[in-house]
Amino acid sequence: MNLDFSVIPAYLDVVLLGAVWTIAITVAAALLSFVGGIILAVIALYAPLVVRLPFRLFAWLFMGTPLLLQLFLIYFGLVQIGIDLPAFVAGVVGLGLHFAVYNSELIQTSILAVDRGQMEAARTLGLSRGQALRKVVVPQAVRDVIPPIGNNMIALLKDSALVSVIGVSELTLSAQLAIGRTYRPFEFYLLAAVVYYVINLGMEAVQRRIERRIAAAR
């Protein structure tokens, strides 16, 4: 075996900086996917048909095409129509919209599972349909889908490595830069895997804490 882990300390700052960018893009894309998922779910269930159909086409496109292709389209394709997004922003938008569609499917199912009496009771108390959705139905639905949405966020973390192809210096690309200088792929890919795993453990801990707080509030 010709392994040399002594090369790691000299490039550890490069890899850790990449990890910071990975966390940043994951958090930003997760927030976008969460809020976007709620908006898409409400539109899919309650918007007029003329509004609903374009969003259904949007969801179909994002669910039926690879995430890598979507990132290329957003970063390289939009430039042709005058929209020039920085690589980081393009990565956040691509990841966020991709997972917003999947979160939307979960939230739609959960909204439909909420007892219709909740809406009727809210309307009886004088709330409009929009207010009833915002204050009564959607919060209950979102609370019930936190575990599967949390799983989607962990998948988002793993897929964030794809933004390296559009030039975002996240963890994978940072490891590749170190490899290009040292020609030690095993050592740095292993280091990247360990860092991803640590971030993943942190996300799982946050998810469990949120689930416990929701369970205690019921």
Contents of the next structure:
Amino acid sequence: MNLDFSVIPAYLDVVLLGAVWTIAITVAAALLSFVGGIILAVIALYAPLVVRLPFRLFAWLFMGTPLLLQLFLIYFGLVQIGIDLPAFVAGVVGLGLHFAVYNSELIQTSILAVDRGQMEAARTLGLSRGQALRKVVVPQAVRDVIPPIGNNMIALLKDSALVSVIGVSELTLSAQLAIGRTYRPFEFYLLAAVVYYVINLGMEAVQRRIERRIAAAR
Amino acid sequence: MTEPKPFVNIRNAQKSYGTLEVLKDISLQVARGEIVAIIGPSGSGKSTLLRAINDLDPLTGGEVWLEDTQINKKLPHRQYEKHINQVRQDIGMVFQHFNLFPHLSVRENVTLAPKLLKGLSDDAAEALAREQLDKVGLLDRIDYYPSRLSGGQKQRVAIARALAMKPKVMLFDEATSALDPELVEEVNLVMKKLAEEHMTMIIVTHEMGFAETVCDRVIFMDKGVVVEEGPPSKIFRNPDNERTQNFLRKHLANANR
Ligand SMILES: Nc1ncnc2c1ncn2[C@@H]1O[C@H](COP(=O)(O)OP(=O)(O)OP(=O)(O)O)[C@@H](O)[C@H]1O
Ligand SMILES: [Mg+2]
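And the form predicted in complex with its partner chain, for comparison with the form predicted alone?
In what comes next, the whole complex appears, and the chain from above leads the way.
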């Protein structure tokens, strides 16, 4: 065996900086995918057909094609039509929209599962349909969908490694950088894996806290 | 004798689901402060009629008026939505299954609509919530979530929530039917209190005893028509119509079983 972990300390700062970028991208994309998922779900369920159809196409595009291709399209493709996004932003947008579509599917199911009486009670008080959705139906739907969305967000963390291909020096790319200098792939990929795992644990802890807070309010 | 001008006025209400005629030309006038019970067998159209009043189940024919406003008037969609949201603020409704908002505390259940629709300040909303919850005897539950309340308490909160909009009329659709028998009385007491305050109420109910003591007038519906109406003493003790007699006899037999 030819393993030498003593090379790690010299590049630890590089890898940890990569980890910071990974966390930043994951958190930003997760927020986008959450808010975007709610908006997409409401559009899919309640918007008139002319609005719904293009969004349907959009959803199909994001679910039916590889995320890698979507990132390329957003980062390299959009430049041609004058939209030049920094790599980090392109990565967040790509990941965020991709997972927004998945979240939207969950949220739609959850909205439809909210008892019809909730909408009725809100409407009889004089709330408009939009107000009733915003204040009564969607909050309940979102509350019920937090656990499965949490799983999507773990997938998002793992897929964030893909943004290395458009040059965001997140965790995977940082590890590669260190490997390029030291020719020690096993050590640094292992290190990156450990760091991913730790971030993962952190996300699960956050999710548990959110679920506990929701449970307390029942 | 001069009739007082009707407060709620249902004129020639018709409702069909496809070929099923649920309401067949029903007219009903309710005066301000009057308390009307609607009774009748299951499927006779009681809920449909009640829900037509705030246009939750829109009629396929006929008119519903509250004072000088036609509730179900024909308007372009946008304008209609605005109109109906305004009208519904004046019509409180209480459902069989309470329909409290489970993600909101009792306080928030009561203040949601007034804050959103009347722009009440936090202080004013708090005072309103306390006033309404005190009225239904649940001030001490103001911080609870609905899941921690009994059925009777939930329904009292639902009543407080409706009252918080200061409605002109209250509609009750079998408000006590889903409750355990020992919890019925606390809800009935709240409704009696409203009656003493001369709230205009239209009450769909299977509780003949309650209807008899609280209501000014009883409407007996069957198969989408009003078969007979009159003061409770008349309808319950001495009904003219055979269908009314049959219904009450069956109902009594069931209740005593
Ligand atoms: N959305 C609907 N689609 C089709 N038929 C309906 C619908 N809603 C109600 N009905 C029918 O209309 C009739 C009247 O129903 P409604 O709920 O008004 O009766 P009800 O008098 O309130 O009965 P109950 O005492 O059981 O509550 C019933 O035959 C019912 O099946
Ligand atoms: Mg009914």
